[in-house]
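Next up: a single chain in structure tokens, the form predicted alone.
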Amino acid sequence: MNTTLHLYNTLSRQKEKFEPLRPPFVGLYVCGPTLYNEPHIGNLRTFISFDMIYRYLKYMGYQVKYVRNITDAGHITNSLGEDVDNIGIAARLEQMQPLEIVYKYNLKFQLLTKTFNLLPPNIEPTASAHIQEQIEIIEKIIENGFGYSVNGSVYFDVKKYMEKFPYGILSGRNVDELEAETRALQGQEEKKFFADFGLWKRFDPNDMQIWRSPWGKGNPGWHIECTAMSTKYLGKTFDIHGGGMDLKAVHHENEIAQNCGALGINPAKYWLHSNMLNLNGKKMSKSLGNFFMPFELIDGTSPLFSKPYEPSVIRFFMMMGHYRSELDISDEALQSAEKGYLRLVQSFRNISKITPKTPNETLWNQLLQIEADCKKAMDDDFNTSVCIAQLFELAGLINKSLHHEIEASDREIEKMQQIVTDYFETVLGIDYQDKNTIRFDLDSIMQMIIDIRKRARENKDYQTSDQIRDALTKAGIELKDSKEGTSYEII
């Protein structure tokens, strides 16, 4: 199957020619969410780029084995490079059992990604139903020699690893430079090496949730769960992983290395890495009080926004920026999101009003040309933004057919209606059809207002006429008067 697409290889750091290693076979995991608690807008980013990533794929033909885990067991390694078991303290601190917490937070999680348009993976595996697959790649790892046991811990031997693999191919981390960076951790004098890792925990008495092992008691480490899930349901190696910025360093880099101890061989041949989501210019965090979850956003109550906004609007935002781009939310860059993404809502809807004439070969070949160049944007490592800067090409081709400015036959409104549903729905995933909100009865609401000034200019009220005019001009809505009769454009 020849293909143009290109993306970003995080290991290799260039850009590559996609060239599956099975085709028309595409194996695609993906990190999902840690149900301790909700996933904040940050990592929604992450899905809502991989769920566009697999929609293109689909759309190219690719016949794509989606994964995405959820992490509901294990002890995770948190920004200090501590195990830590996040669902047991979550747990504790909402005094629930563990199960009762990882159901609580994969319901919303699920809710999440309904809201916001994202397709299901083919199969979503949990850790705590694969805890044998765990143990059964442990044991390979420490056959091979890159494993050791201390005390009903197993840890993965990066020294021993590193006199046949390389370690840090993936963040081009120097093992020896990092040495200054580790801290003095529980459990760090039973590791041979200070860049060791932990594979296997041993239980600890506070822990509430606890497995049978060959060494004991204990936990699986966080790494080791999505080596044993995608090798399992994609192999010892396939085409794609992906997963935010912040797991590239430390999680996806140890599961090159656990991989290649295991079995061999690196388990992805391309590595792709969304970027992170900014607020106001800074990076988010809770201590800087400029931290909020995807639903505060959608129901106006998170402080740090003027108003709420819908889940289109939202995607359409993420959308705007290429995603290894840092991208910045801010109540002003949402603004501006919804404003364009209003007016482009507009013209698409407006195609069924398009009166057909003769052809136009003139304009035939421009919306080939916009066609065209959404799937070179596409095709060059999934660029969005340039997608979305051609559909708004389109959207002032539709209006100009819609305003008799150009003509357009049924072979072009078919066209352009088949470029909006192709790239705006099934690509960028943005359903602007939904009739469920306010905000998409605006037809109906500008109908009435159109039929009053209408009213008002029959009378020779155009005082009245003009005022309606003026108003809507400010508020963005302009009228546009035809033989035809009177339609608006969002400006």
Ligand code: AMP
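For clarity, a rigid core is taken as the largest C-alpha set superposing within 1.5 Å between two forms. Positions refer to the first chain, counted from 1. All values derive from a computational prediction rather than experimental measurement. Compared with the form predicted together with the ligand:
- After superposition on the rigid core, displacement of the C-alpha of N459 between the two forms amounts to 2 Å or more.
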Given for the second form:
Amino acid sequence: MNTTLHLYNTLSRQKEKFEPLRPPFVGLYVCGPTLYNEPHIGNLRTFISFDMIYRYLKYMGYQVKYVRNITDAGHITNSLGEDVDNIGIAARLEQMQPLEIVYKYNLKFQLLTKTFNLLPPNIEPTASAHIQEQIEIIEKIIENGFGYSVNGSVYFDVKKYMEKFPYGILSGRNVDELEAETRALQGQEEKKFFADFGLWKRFDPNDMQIWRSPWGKGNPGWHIECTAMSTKYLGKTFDIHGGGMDLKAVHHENEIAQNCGALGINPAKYWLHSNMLNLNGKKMSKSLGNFFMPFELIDGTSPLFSKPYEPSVIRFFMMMGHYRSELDISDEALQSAEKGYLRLVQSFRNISKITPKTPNETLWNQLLQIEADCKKAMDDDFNTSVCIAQLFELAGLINKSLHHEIEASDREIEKMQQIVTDYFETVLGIDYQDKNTIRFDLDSIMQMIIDIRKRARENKDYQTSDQIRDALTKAGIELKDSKEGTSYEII
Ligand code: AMP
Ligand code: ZN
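Mind pulling up the form predicted together with the ligand next to the form predicted alone we just looked at?
What follows is the entire complex, opening with the chain shown before.
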């Protein structure tokens, strides 16, 4: 079992050696989408980042249980700290039942996850199917003295909690800082302390979803669902809890408080946060209106983009950045990612065309080094961008072997293919074999052009043959003439 993985733990603010609680098993919980509308490409980045993390853990040989919830119940605290029932609002707007809304957008979300080659989690539990578990956790919190009920609502008692546990350990913010940010909010007057947060919300005449509880009719607070479902499926403490960076300061902080308050322990040993996808330097979000949908990118219908992009190109673009770094999406950035992607894919698809020759010890050692460096990069807090740089090195060696600049035997050719399968396909999750990933068969088109140029040269029409070569160079394709014939390379 590989024990060389180091990951950045938000809790300790440093990279730590990954030591699972019960090897070879690993419990991974990721906060999933709230399905009141279609996930935008920013939301997708978070799920792609954790898909890569899940893939690498599996690749290392761990038996991972991956839980990603679906929020289909409860009130959410929005960026202004207001309590909103997004699913209820959408249900009213679209004149549907709340769970019809969730079903409609879940179909889209599932289609997206398949389109972008995300592996399915082991379970995708919904909040609405776990109301009883949420009520039980709230009861434990009250029993332990960290919760109180007022007029049919239940709040988490942050002051009481702070007598026994530190609050704000994830974001590093103390309650005084929080106070400065807190506005006069609805329901605030019921709380004993401004930082107390809702565990159960009493029935409001506008609510479209209502459940019975020991405190009367109402619905659960947003944070409690993750505590209930992570405990149910992964135990009271497990290995990795993940989510977008924007969930760190409130949602995850409160999940820790609830878990400690109910069960006396932090839910996760490692807290991982993926960074945001930005548009023009600003976090892409529904509330700012600076978002677009994944299918707009694929269909080329977004006015911000000059052309359609394949899902694997978009995924590759995301993998080019480190999951903890912000990433700015633009037409330019996608075009350059596409160029790199095509260079790699073209080269990887040509591995089977290399003519095996005698063993080449130097090449063999270079390949072993590339493989070791890919692993080293992934072991270093999932550094996909360094891993991709190594894959470009590999593409260079493949091209040289193909063009007879160096020799490769079966052993080296197999190693090339294995590195591509392991890292490009399995770990980064790029489905490069999918014929749809390149809309046209570049190989046949290039063969036709190469044949036309060959005929022109045979007829001593050097003007035409030079014209073809120059036009291709301009388009980013270089022709390579050798004794064996002409081949091409994307530059
Ligand atoms: P939501 O459906 O709003 O609960 O968001 C689902 C996930 O998407 C959460 O983990 C968020 O952190 C994440 N998210 C929201 N906006 C962005 C963004 N611009 N870039 C990356 N992740 C995001
Ligand atoms: Zn959550």
